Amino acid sequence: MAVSWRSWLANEGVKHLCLLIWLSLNVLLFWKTFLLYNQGPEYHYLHQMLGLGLCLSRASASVLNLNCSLILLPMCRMLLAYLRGSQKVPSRRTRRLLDKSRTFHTTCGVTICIFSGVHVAAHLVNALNFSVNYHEDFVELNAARYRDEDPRKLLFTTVPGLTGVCMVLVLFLMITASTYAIRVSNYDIFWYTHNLFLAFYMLLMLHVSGGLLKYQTNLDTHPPGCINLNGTRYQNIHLPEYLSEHFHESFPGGFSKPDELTQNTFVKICMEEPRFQANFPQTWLWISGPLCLYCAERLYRCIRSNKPVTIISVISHPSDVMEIRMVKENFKARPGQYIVLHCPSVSALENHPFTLTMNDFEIYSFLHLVKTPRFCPFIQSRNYPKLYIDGPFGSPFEDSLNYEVSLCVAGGIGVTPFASILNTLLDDWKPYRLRRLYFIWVCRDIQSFRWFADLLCVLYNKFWQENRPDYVNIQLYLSQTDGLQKIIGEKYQALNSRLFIGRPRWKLLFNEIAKYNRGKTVGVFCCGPNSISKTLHKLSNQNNSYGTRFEYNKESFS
């Protein structure tokens, strides 16, 4: 089926536009800086000494400045949660763009890695050229102290060189620990190394304060390439007269007269020796704002979350699912938001995001799949450990109530973000725009449904009693048939007709939803395996004959 441009623009248009703007800024900064150091008169002598390495090192530094400032903004969770509020950002497309914050953070990180490699390689060439092209007439301009000085001394005895080596090591640790394999196998390594970003930024501030690269300050009295006549005042003189007076040798190429060599040409005479000055460091202008914003937010979040919550109860559910009910003062959350949990008994610094599954006055509960053996014993013991929560933070599922029609797809424990949505509808659905909800849940075994079946049954019966049977369309898919009869019974009679064996036929499902919601915009929300997510994303962009548009949303903790 062909791609629908209408759906593609709704799902991908704003994202690609922002990507194009970001890419254009990088290209513009790189090219503008490259031309400045390649053709700028104030860098004439420095360019003669260093060549292409100077242009590449400074151009890549401009790109690094931009991305080192932008990479912090997607990690300002409170800022994103504030912007996500419907009153702050009325455009739904703009709010959906905030869901790409983690992707943008990763993109900036990869860009920093690539241009750091270019920057380092260019400066290695510069160190060699400083040594080889040492010029006794420009002592101020030279970073080397004498000709053929060992370039390694420039790397390990100067502030820019030493801090640069340290930054490369820190960046290497952060890159390697950010790979998927390490994040999955040992999250602690990823967490600890990623917090080295503070050391990276401190080293970056010191790195730019070295002042090795200098520009010429007296261009008026010493134009680049001028001729020094032993103190003669600067003036414009006619070149043939100057050549006849000062040069008596034969001219190259068979020219016998100076005016045959050049006519109406003027030569510039130096008035004084060139003076050089170190560049004013601009890096702090780029990163100080985002860095201060991020640090201020982290400080506020630390103060806000320093009081432990009160655990009311811990309930074990089938399929290793555990429910924690807790109370915290002055805590308010919207349906679909998530929190960050910190348990000092498990780890001093490690935090993990969990979606809130119920919002009942001051009691908030969330559920998660217990897979870490070191975390489970602490929570299930009689003496509850201290738990600290940070948040709440925004997620794309907040918008599921703002569509007239929503399709919510969950895979396994990925149902937790939708639990708060369903609980909200159970309390009162009338204040919201949502008028039809398709809820699809795919699990491997029948036990996975049991801890959530009560809520689904109550919700299903509620809308039947209110004569709104079409408000919620529940479909449960079971990939394994072992123990299928255990759910059959009077208690879950409402769900028996909603239970299917096998996997959903996604294309047929989308076609059916499009048929019954002609010309409407359907919000698609997914929390589950990447295979399901990619399928839904692809189908959301495809064309249909009913004029229905699907807007895709994906859970992504920042």
Given for the second form:
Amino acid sequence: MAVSWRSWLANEGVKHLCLLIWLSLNVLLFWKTFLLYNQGPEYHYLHQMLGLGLCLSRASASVLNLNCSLILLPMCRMLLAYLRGSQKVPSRRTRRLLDKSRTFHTTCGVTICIFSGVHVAAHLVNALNFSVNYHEDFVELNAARYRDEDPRKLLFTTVPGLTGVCMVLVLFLMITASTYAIRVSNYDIFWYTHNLFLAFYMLLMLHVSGGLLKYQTNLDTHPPGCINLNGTRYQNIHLPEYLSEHFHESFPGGFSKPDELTQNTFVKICMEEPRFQANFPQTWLWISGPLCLYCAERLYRCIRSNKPVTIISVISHPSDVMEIRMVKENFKARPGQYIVLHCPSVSALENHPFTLTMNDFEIYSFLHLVKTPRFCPFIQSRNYPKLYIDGPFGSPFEDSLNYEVSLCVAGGIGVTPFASILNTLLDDWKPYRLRRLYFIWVCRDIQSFRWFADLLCVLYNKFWQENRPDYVNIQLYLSQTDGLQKIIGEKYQALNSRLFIGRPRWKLLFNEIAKYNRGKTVGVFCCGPNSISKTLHKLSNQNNSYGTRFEYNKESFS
Amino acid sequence: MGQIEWAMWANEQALASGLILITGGIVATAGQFAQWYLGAYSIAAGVLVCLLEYPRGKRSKGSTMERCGQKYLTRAVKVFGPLTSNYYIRAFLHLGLSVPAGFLLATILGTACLAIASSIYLLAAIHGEQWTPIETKPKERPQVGGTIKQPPSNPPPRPPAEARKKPSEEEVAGVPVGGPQENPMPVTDEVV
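What about the form predicted in complex with its partner chain, after the form predicted alone?
Complete assembly follows, chain above in first position.
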């Protein structure tokens, strides 16, 4: 099926535009800085000493400045949650950009890796050149203290060198622990090493304070490449012996050869020695803002989550799922938001995200899949351990109430964000824009449907009473058919008749939704395995003959 | 910290260090630095480390994501037996390989990274982890009709299997059998 351009633009357009803007900023910075160091008169002598290495290292440093400052912004989750919910971001298109925050963070991270590699390689070449091209006239410009000083000494005995090496090692630890395989299998390693970012930023601030690369301050009195009548000629410092001979040849005794002078009109006379000064560390300006913002947010979250929640009850559901109901003062969450849970008696340092499934007069609940015996204390004892929550944080599912028609697809335990939406509709559906909801829930085990079977039935009955039977369209799919049991329970007749065996046929489903909602924009929300998510994304971009547009919204959990 | 598998992280680190060593070695050899032979050594060491570390070991719990095309190298690495499956040996091998590259400016960072990887492998070895190859199980072909020994001998409606098994007991107990019908002719399955 052909890709519908309208759908593609709606789904992918803004994202790609932002990527293009970010890419252009990087290219512009790199190019501008490269030209400055390649051609700028204040760096003339330094460029002669170091060559291409200088330009590459400074250009990559400016790209690193930009990305080190941008990378922190997508991680300010409370700020993003606030932007998502507030009226300050009215456009749904802009709100959907916020869904891509984690992807943007990763993109900046990869860029930092690549350009750090370029920066390090260029500076290693610079260290070599500092040592080989040592010249007595430019002692203050050179980082080396004498000719042919071992470049490794330069690396380890200067502040920028040493901090640079430490930063490379910290970055190495952070990157090797951030690969997909590690995040999926040992999330702890990823989380702990990633918190080394603070050490990285501290080292970065020290790194740029070294002032190793200097610019010339007195360009008017000493234009670069001018001739000093008293001493050496400041033009080519790579070959000092050749030049001193040449100097004596062309100017025997001063200005006695006027025709040579007129030929050499670009040569100027030096009035004083060149003076050099270190650049102001620009990096401090780039990173101080985002770093302060992020640290302030972490501090705020830490303080807010310091009070434990009050656990009201713990309910045990089939298929090893446990529901915890709790209350916390000054805590308000919108439907679809999630929290990060911390339980010190289970693990001192681990934090895990959970979506809130219900908000019933300020009593919040969430579900937990009990796969490990570590959580047995909850079920067995009446003494509930202390629980701390951080959040609430926003997620794309909050937007499902803002579309006129929404398609919500849940896989297994991924139903939790939609449960909070359904609970909200149960309270009152009129204030929201949503007028039709297609709810597809795919599970492997038939008992899993019991987690929310009551909620679904009550919701169904409510809409029947209000004469809006087509508001919620429920379809339950049992993907594995090893059991003989084909009904959820005797009392859930509404659900039994909506239970299908086998996997959903997405193409037909999309066709049906397109046909019954012609010309409308349907929001597609998926919380489940990647394979379903990819299929839905692809189908959302495709054409249909009814003029219906599908906007795809996705949450990434790892 | 729960059950963290250090070996997996060490594996990622060693692979990355190998690549850094190769890059540094290429820069040193191509730029004809002094002691460029150390650059050539560094390329060779980097390649060896990458080949050794490419096949990911099996996790003790849960499924492991294989790297693309790793099964060929898995076979090669498995051949060395305890030399490659023991992490103590790997840790010391990496430490030894990294030392000569530390003398050259271009490869000094590769040395540092490989040394860190070696220390994490030591940690993994102390925790008792070891490298087990990921074996690809041959796909079990679903036996079509494997459990069907004989076609049903009765026309529908047929009672469930449990009821059909009972007749011998019921006959012994003297209960009248209203169950399975006896066919006048044997029934054969004509499906090939």
